[in-house]
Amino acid sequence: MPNILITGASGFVGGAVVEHILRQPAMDNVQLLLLVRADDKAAGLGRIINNLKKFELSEKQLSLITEDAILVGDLAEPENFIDDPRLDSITHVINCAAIASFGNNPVLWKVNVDGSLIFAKRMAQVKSLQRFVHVGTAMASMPDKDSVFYEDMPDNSHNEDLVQYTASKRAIENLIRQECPDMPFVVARPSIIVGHTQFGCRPSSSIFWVFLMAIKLKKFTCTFDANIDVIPVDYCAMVLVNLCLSDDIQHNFYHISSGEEMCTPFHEIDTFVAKAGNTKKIVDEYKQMSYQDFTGIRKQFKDILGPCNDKIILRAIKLYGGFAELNVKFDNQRLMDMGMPKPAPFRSYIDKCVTSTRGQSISELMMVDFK
């Protein structure tokens, strides 16, 4: 039987990661633990139970997670749980906890790489351990421009990171191969994630507001026909899954990403938030802008996003406008040699993830990504 222990579980990621295990028929045959920030078992149930109630799991199928599936940690004070012994029954391991703050979060790196380290290194001494799934960002193989980033290229050492995200999560994949050199490790690298193919924003609304601040500016620094390479957010959970589980495992190091074929242009975004909306698209209107540019205007973001901060909203800019100029694609062929569906293409599910977000303002929407 497969003990799983998922970390992040609260969060966008690790949750979906759930509801795709508490969705299969042979839910019977795994035990989950879970590691998650709280005081105590009962809280950090109640946290787990909450971010799933977002995913519209029924009753029966939330109450397959009971106080027993709880481990009470934070990989911040990682010393305050790995003396737990069932760690030494675990048999797999999903890590999708992280700090994935795009904004200045003092704990960042002591989440994601310190704290991490000393988890992985913990993990890396059961012997029932079959297979370690870390989860990192294709962003952190800093792509060339109007490129594209092939699984078996080395990560670009010329180029610069945008983020300290993207830095940390590179520097931890390292590391972890460095020093638990023995320990079965397999690193996913998901492109963009936004939405869900059922539920759109309503697990989380990370990233979808950048679409949507650029459509009401009419301004933004990419070409309307760049492309973007998105994932829903079941998908990468799927893929997760199966590639901890799997017994078929042939390569260390794996992309979920739309592939060359399935990337989403800025246009077709456009088309189809205007279709879900009932609103006008900004084809004949959108104007590419520097950054440089945007400070000049700040000033009127208020009178189009509605109330807002508009050093965030310019940060905001900066920070995904450097993204989206990189116009860059994300090869998926290791997933597809495995017989992995490819992702549900954007386009499909834009509608609900309009549907799920209506009513918010951009500031609210946003804060997920700057927490």
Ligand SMILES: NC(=O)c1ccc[n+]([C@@H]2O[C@H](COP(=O)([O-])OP(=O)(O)OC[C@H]3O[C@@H](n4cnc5c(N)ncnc54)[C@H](OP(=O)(O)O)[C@@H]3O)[C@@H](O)[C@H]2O)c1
Second form
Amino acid sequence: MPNILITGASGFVGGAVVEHILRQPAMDNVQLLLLVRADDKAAGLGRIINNLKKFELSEKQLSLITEDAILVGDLAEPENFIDDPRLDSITHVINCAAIASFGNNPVLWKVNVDGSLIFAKRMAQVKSLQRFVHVGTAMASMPDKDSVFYEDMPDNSHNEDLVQYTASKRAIENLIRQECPDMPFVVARPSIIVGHTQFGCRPSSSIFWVFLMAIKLKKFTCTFDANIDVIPVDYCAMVLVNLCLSDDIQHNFYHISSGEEMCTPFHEIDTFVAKAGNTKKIVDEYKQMSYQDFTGIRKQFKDILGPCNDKIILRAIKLYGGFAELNVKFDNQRLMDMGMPKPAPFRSYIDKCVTSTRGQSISELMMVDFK
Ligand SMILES: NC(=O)c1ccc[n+]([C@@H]2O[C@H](COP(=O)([O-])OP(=O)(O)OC[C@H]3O[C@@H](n4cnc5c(N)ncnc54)[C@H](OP(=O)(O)O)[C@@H]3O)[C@@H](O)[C@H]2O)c1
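Since the one above is the form predicted alone, can you give the form predicted together with this ligand too?
Now the full complex is given, and it begins with the chain already shown.
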């Protein structure tokens, strides 16, 4: 019976991974251990259940997670949980936990690199371990502008990281490979995860607010035709579970992405947001604008976006605008070769994202990405 340790289950991706497993009919054949930050198991269970409720699981499905499945621990202080004997019988790991923020979190490196490495080294010693799936991020490759990034390409060294977060994500992958050479280690790098095909942004409004903000401003740093490689979180979770449990995988590195054909041009996001909200498309008014030019109109932000801190909005435009300008696509051939389905196109569930964020301001929606 697989005994799967999942980290980050109180978050967006880890929550979706647990959701995917709980919805499987053969769930009785899987044992879960969930790493969560909390004072004790009861509080940890409470945090996990609160998060899973956003995925609209039934009470029966939620009741399958009990305190026995909770491993209280913080990756900033891994020495406090790595001696738990339950780790010795783990067969699979899906490592979703990380500080996934573009903000300046002072413990970013401590958690995403130092603590994660100690955790990985501990798991490398577990005799029963069959696979350790590590969730990276496709942007860690520092792709060139207007490019397609293929899975057999080395990370670019001639570009600079736009944020420390991507640097930390690349560093931990390399360190685990170096220091745990015999561990069955698989890296899965998702592209940009936005919403859920069934529940829209209810599980998380992460990044969706960037599109809403650009549409409200009628301006952003990218062209109106720029391609955005978006995938839904439930697709990402399904792939992660498959990469974790599949008997036969050919590679130790995968993109989880929409691939060359399925990227969403920004103008299409505008069209479908307008359709869902019964509002006017901005196609005739849209203007590509540099970050520098945005600084000149910062005083208008409040009038357009509602109550907000113009400094924070400017910072968001700088950080997310840098990624949007890249117009990069991430090839997903390896998943296609495995027989994985393609992700649902963003346009097919944008309406659910619009509905589930209705009535919330940009300031409220963006909080989730500035932890
Ligand atoms: N969202 C995207 O678009 C995207 C794209 C590519 C890759 N990824 C990757 O996907 C993974 C999950 O991201 P996400 O979007 O789900 O982020 P998220 O919603 O912020 O979730 C992050 C998870 O990591 C946990 N965590 C953070 N610091 C921790 C610590 N010190 N000790 C233990 N757990 C800790 C969080 O726990 P708390 O609840 O206690 O904070 C939470 O459960 C990350 O590795 C990220 O790099 C995300």
